[in-house]
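First comes one chain, alone, set out as structure tokens in the form predicted on its own.
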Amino acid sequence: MNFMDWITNLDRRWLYLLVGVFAIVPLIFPLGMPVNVSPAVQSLYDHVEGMNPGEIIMVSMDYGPSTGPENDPMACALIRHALSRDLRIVMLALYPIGGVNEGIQELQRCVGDLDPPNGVLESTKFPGKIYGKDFVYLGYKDGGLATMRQMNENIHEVFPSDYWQTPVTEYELSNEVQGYDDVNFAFSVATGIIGEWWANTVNAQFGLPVAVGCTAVSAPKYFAYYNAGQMFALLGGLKGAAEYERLVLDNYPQAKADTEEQVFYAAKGWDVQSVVYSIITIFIILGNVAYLLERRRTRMQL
């Protein structure tokens, strides 16, 4: 059998086996491919790093567990930039998944099992820091882009208590911000259109500086805004969340230790899509041609 007849006869099942052995391969045993930085992700890495000890970041949790893979490690990455450079955070939520499941998940995951009512307040994995002091969770409020307006003018009236029904004037950061002027910047990790809302309303209209890490699938949606200065940093898919995730770990050993142990990590996710994707570039090539080869022949027959 040549080649065109075995490429052109070859059971798909045999492809699925191979992307599927591949795909497994580098979650068991970490390949470590390189990452080469793009000025989006940068952006967003350098301005954490220009960032005074005690400023503020606002972090909106707006995706759900459909988009966890890409979207968790950005959120987590971030987290653990901020809090090792020993910046505040305000995390909130609007999307509705995202406040249930996404943004409690994700804090404890960086910051390690809190339970403020019952007075379990530090981080276990950044000792010292204190929740409500360094960081806090408001939860989720709907209301869209409504919200986000009303969100400048008293964050009190729109997230009166956390997540775990405190009053936020309890707790000294919560009880510090009171709107936008009070951050220096807001972060969205986004799934679908609300990304797009602080760029198109919180950074147009109140001038408030915008980063968002976005699906792959949205990221040319996206670098619209981005290229229009209305976002100074952009976090695109999986890729995006690896290069950022790369920064803080080079930099900031404090960060290293608990990354590996996250289901989503995102270097080990770029190393399986990497992989995968290669083969199935090698197998359109070679498909192509087979079919190329194949209509010469057909041609030199006539």
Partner chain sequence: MSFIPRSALSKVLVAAPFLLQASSALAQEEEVIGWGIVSDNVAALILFTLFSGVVLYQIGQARRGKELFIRRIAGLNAVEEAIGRSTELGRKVMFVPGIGTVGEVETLSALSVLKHVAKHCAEYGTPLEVPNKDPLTYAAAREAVKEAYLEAGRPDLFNEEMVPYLTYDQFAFTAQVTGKMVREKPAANFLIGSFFAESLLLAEAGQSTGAIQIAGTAQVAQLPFFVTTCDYTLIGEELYAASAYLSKDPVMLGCIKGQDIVKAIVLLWIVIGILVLSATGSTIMQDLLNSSLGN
The other form holds:
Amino acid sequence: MNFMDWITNLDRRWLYLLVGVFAIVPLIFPLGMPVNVSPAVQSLYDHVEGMNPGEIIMVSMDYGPSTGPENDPMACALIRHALSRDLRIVMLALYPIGGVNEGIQELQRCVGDLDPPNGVLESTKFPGKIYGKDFVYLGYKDGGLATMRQMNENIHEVFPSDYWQTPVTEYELSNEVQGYDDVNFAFSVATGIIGEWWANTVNAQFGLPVAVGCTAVSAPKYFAYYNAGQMFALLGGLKGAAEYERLVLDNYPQAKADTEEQVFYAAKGWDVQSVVYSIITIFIILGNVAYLLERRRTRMQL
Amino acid sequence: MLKKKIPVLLCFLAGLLPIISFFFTSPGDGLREANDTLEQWLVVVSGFALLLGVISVFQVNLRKISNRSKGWVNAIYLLASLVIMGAFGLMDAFSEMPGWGWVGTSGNTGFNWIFDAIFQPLQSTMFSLLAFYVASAAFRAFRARNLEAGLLLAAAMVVMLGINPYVVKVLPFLPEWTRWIMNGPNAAAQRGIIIGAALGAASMTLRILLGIERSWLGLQEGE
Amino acid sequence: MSFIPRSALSKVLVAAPFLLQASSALAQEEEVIGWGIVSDNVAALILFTLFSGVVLYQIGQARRGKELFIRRIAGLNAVEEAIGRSTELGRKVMFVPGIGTVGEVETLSALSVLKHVAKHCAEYGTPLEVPNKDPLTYAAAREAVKEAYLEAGRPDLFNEEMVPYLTYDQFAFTAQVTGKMVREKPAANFLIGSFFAESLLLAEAGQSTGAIQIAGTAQVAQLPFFVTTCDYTLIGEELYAASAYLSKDPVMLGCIKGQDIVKAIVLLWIVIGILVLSATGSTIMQDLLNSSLGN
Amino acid sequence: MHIFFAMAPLNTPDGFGIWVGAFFTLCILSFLYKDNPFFRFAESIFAGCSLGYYIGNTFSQTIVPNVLEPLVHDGHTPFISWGWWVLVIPIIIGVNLYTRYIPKIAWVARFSLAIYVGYYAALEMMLKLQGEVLPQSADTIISLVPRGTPMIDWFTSIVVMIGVLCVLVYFFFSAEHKGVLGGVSKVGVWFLMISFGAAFAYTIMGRISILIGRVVFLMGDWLGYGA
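Having gone through the form predicted on its own, I am curious about the other one (the form predicted together with its partner chain); can you provide its structure?
First the chain shown before, then all remaining chains and molecules of the complex.
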């Protein structure tokens, strides 16, 4: 049987095998697929670089576990970038299913284990960074758009206590942040529609600069907001995550060391994504070549 | 005669309420309240319906076991896990009722353990099979058999090549093209489908409310 | 567990902007305590009245015996072919009426196709299986199949196990149905109704067994998968026209005609709107669609 | 390298859960090769425990808080107070579904179904007319003369407009598709095909990241790679 016959009658399990193998290999041996930083991503990095120490970023966890591989690395890279630059972070979650867990998971991944009610406040990964002073996690609040509107009036009313049920007024940082005016910009790590609300409500109506990290599937929709100037930066899917992560890792050795300790980070995901896409592309092309040759052969026989 | 007329009439009346309360307000907001109450009721009704399904599952699987028909052992596993998880779930639910604390505590460990260790991995793995299936489906379907299939293939190729970092180095405009296809022709087609389907659904709804369409009731078509 | 598009939740997320708009409209009207019109929904009220009026008129016309034409829908012509092949091969027909509730119009359309399919199966004595995810859809599907067998004069062939309930979980349901497809190799699969991420899992599993597959859904996100893996796909509105097409019932065809007329009006409105906007820069036609009484 | 030597400890409750999760993950993945007893086992367990889960879920989310608890604790006088009836009517409608098991009055079960279908179908009609037909049509109305918007955006809008109109024409049922109508609807089909091809290819990304999630679970949580 020649190659073309093989391709035409390909057993689909060969494809399954290739997809499976290339979903595993990059996790162990990162392939380092090239990453071209796009302007939409560069602008987030430049913005953070341009901030003065002590300024505050609001990070909203607007996704759940199923899009974790895409969204987690975005949150991580931003938290590490911010803490490396002595900026402060207020985190919260608006996504109803699982956002709150993603928040605590990614925060602890970046700063190390925390137990504020029992006095474990200092980050092990970023020594000297203290919960409540340099970063704080307010937990989850339902209501979506309505909540976002309310936060413009008074964040303390929306989040009276933090993730561990400590009143927000007890921590210096959360006490200080009362409205959108108190933060430099908001970063929404989003799946679905919540990131759009940040753009068309919080940015459009209240004037807070907004950046979004969204899943690849919703990226085309989000780029329309980016092009319209309703968000100043956009990370789209694993690609966007890998680009931003690359910028941070190239410039901050601590972030690089921490990130590369993890089983999974954006660059590896980008490897998997681009390799699997390439495999599918190659097979589609081969399939078409075989199909066209076959058609020509039958025509010549006629 | 009643057997046919009553359900059709009930369907019509139940449908009238959301329509009227969508367009009109009434003294004391009574319309909206009535509408909300009916919706609340129907949520409860759908809760009762689940038991219909459970009965069917028991019927089918018990028969399988007693006939020793193919796969009867799996039917035992199925029923056993249903009973165990169902019991944990009921304990969990009733523990919320005041005075029922003795049945267990809310968020009991058995329920959560099965959820985390069995249910959740099964669910997400089944979902992840799609990664393999999209590959084989794309390989088979994207062939330039005729003009339509060729357009399908061409659009897919632009998107797929636009993701490949090596190709993008040579053809840097591809990601931009991808976005254009997604926000242009793709959005157009979707919008067309949505408007058409919404009108189709509206027409179907009228047929249902007027009792013209009633195969779902197990009634003869027509009038 | 965010990826489960539990239909209720996904509906909330999708409908959220709209609901919020509606609730803010209500908030504005707190003072209104008499009979009145919800001002934000005036455009919809006009559309609804127009729609109902046109459709009812067409139904009246149809009753008076006016001949009505309906264009060919390939997927529906293939229904009998698919059942015929199953009969020849002596294998079963599988019909999955989606995973939506019976309250969804898509599911109801699927059920009327199901009844048609069941009737043919009864006539030819071809085994049929209709696995279900939603319990109320299950109840309705069972009624529809039972009635079909009765109408075909073969109530003896109907049994409860033809319409089994499987489970309420989207992917557990999918696992069972794909398992059945691979093991029992039905010669024809109908995947008609409201489908979500499982669409491709079901269609690809069915494809691998060589079954003829006819799909139909109005879920825009799932159509690409059905179109590429099934032999025929009813796209969006074609699904809603299916019952009229299959039954050739003049009253139903009247409805289809009415819906076409409204579609033509919408089209015309868009075209006029474009012309007005281009010529004068006025967005009046657009505003009327978004309009409320107040502005 | 320390791969494969740091598997989750089997003897802790946490570690045991991970092993069970990994086992079931592999059972499902084995279906890719072919149907086998492991997959069938996992499938049965999945079916059973998911249905059990939703029984619990239905009771804890709906039946207990909306029916049983208020019925027992809100102090309504049975048969007399309206509040009691408000709680009992849905139970009657719900229980009525089961009359199908009594052959003589099986047809009564349709009443409940009819109310449910009538309500939701009508609600869906309202949501579709208001939430889909009107805004989507409004968005399609754009100026043929570019007014201040960048050329590329204007061009995209024109393409969207043409596409929407052609696709809608494709959906005309009451006239034969030939002549002009046939030509326009043909263009509509082209738009549909481009859309399906692009959307399919695009969705692959999301599916791959779900697979990554599972692989990370197997490699990281179970085998302990990177721990």
